[in-house]
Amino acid sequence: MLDAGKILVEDRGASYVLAKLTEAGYEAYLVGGCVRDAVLDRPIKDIDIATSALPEQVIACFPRTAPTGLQHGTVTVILQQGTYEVTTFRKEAEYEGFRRPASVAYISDLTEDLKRRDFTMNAMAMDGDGVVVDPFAGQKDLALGVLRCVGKAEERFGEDALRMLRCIRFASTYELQVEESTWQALLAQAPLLRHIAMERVRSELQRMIDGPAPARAVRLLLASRLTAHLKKQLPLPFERWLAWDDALDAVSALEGQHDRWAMLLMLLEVPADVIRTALQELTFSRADGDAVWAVLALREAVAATHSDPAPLERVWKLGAVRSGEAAARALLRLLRVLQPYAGQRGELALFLDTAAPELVRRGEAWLSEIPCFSLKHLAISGKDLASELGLQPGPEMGKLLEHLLERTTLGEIPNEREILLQAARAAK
């Protein structure tokens, strides 16, 4: 751990609303992540100040401002640096929906303030002179490699459920051990996970996936049966991971979380039909959930190649233009990563033991080979038809433009216009 003071020397900004708020006569400190992770020497990604000062006082304090969070005391300082929340002192009643609290309280105490919070690490604050404060040991907790609850945990995880998934994220991405109390309060209290709404679920998951260690964050996921205790229930075998153990920590490897996401849903040995399904729950967006099923489609209609005669080239490169060339791209680099698991059982393992090797040596010469990925990109269109053939746009007209690509695919015609054209007279 290195001087956390040096936050206060990168950022002009921070320093001067905090100084700002101090020759008012008022408390101000950064607190909450930015000081953890400068504790920890990490980069910094959002700066939060907490003060003693009441919103209409912090608005008075400065020439911009902007009301964002006045319902929780959050008023945003506006400065050629950036942008800085400022939020007093608190704290909270009772929480709704084991989310949210009913109301909060002004305080005008940093240590009722910083009571409120989750986890020790996350319950520090500095003040303009870079000195920490650090009411609840949370640099010896992170000094030991600890996560703990401030306080009882199973108060923490009673007043909002989804601290149970940023425990998850928060061990995983900090290479910390889950405090023995904190981690039974978290097994006790994970049925009313099923209270927290599935974007807010999914959010957490897409920052565990793509952080610094998925693999941990899966383990930590399997051993605390979260996923059981969702809001609605995913139609997905999380269990199977556990044949795929070793194989979880190749995960890393992938630097896209669509590359991720795809690999371990993979693992999971189910149809891409399914996943699609559970994603769509998740609340994925569909740009991010095609992604990933377009991968899963493409393995699953390659991986017929075990009971249909086609040949894998004719398979593949036609199975590429359906599902796209990334996802095509992106299924070769799963396989290279997955090759070193090969020899396990189940349909996976007989795909990567048979298929899969070919796929490798090949796939990208194969993918080199294709002339056009969509009929956008296809020398002839559907007004070509119109105007050399008389088709009115319509079932045939699409018919004959996805025959016309599949020949072109499969190179038994060139993609050239008149070819082409040719080629549909023929066919109609």
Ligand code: ATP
Contents of the next structure:
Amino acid sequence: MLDAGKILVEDRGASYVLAKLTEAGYEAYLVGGCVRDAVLDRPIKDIDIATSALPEQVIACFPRTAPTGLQHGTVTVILQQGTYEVTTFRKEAEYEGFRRPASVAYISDLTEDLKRRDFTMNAMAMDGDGVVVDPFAGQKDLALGVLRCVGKAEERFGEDALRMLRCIRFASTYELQVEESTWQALLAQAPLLRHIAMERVRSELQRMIDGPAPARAVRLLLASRLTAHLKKQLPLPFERWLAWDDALDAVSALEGQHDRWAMLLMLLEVPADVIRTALQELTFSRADGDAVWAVLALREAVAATHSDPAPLERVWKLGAVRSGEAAARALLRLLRVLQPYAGQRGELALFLDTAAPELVRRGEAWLSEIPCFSLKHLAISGKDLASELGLQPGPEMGKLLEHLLERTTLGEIPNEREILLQAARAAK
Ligand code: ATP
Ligand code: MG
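Can you give me the structure for the form predicted in complex with the ligand, which would complement the form predicted alone we have just seen?
Up next: the whole complex, starting with the chain shown before.
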């Protein structure tokens, strides 16, 4: 293993905070994720520091601090090099609602503080000299590629059910095997996930799917049956992913959350509107939810209207304008990745066999022929229709504009003001 202590050489701010607290007579250590990532020689995200100093003592040690989480004993130290969260050693007395401790108690012992942490690899500390304190053998587990709870796994998942999702996230993003008793405890405690707010669930799921091994995350989720125990029941048949097992590996070929979610959800073969509702239940942001939904809705529209000999080009262009250029390009990226996995049963497989190959071949070119994707970019506006044709604003005018957009989309007329006006007069 590489010299984990170099984190202190590279991050002068962190070593300064440790030195300052130590000089003042307190114990201070880097803890949690940053030590884990330093041991693994992975990029460090944020640095957390734990200390025996009480919050007011931490505040007294530094010229600039912010009381960011005083109720948990956390003070943020603000340096030129960056900000550092410094938390007083604590133990979490009782847990309430299977999430978050009901109260925290400050303590003076580092090991006690490490004991409340979720996994052995997250329960390591490093002092200012780069010496790793590792009472639960996290380094050994990392060397073995094993993810293990600190203490009794069943209790630890019982205290805070979110840890079960963190377990799957870490197992997938760090390519670890979940240690057997940890896994058994997760299976036993899975029903407790219903106590966890959907926001927290969503955030963990997003990190899994956005991570380096989304297929592994999906397989672990399926095996754990955690998705059957969400606070809000989702009307999604997750077990259908099993039928697409080989295609799951292809998800990592897609960059970006939206493409990955769209592909995974497409494999479930449920109507796009059901997906949209499920994404809302999962508290996806409006923008994220709509971006994913638009891709599925476009696929659905193309599949529904493209029955031979309905020309795919026409269906595709109109659909692309309705769903937007971004969704159309995303769908093409997905189909490129999914195409080799056709030949399975179901409506999606049929689509992959029929429309998809032609879309993959010609879809881009068809998109580039579309002069404008929205009324905003049409060379005439409602105002023009009012001044030139004497039309009143209203539904009729809206319909006329849509009609003109459709004709430009299909290449029947160019997106030019005079020609559009002429077409409007003829259609009126
Ligand atoms: P990442 O930042 O990559 O998610 P991390 O391990 O730093 O990983 P954080 O959520 O930043 O995770 O938490 C920092 C540390 O706090 C963890 O390493 C772990 O020691 C502890 N911790 C966080 N959440 C929990 C939890 N739900 N139960 C027990 N300990 C936790
Ligand atoms: Mg972190």
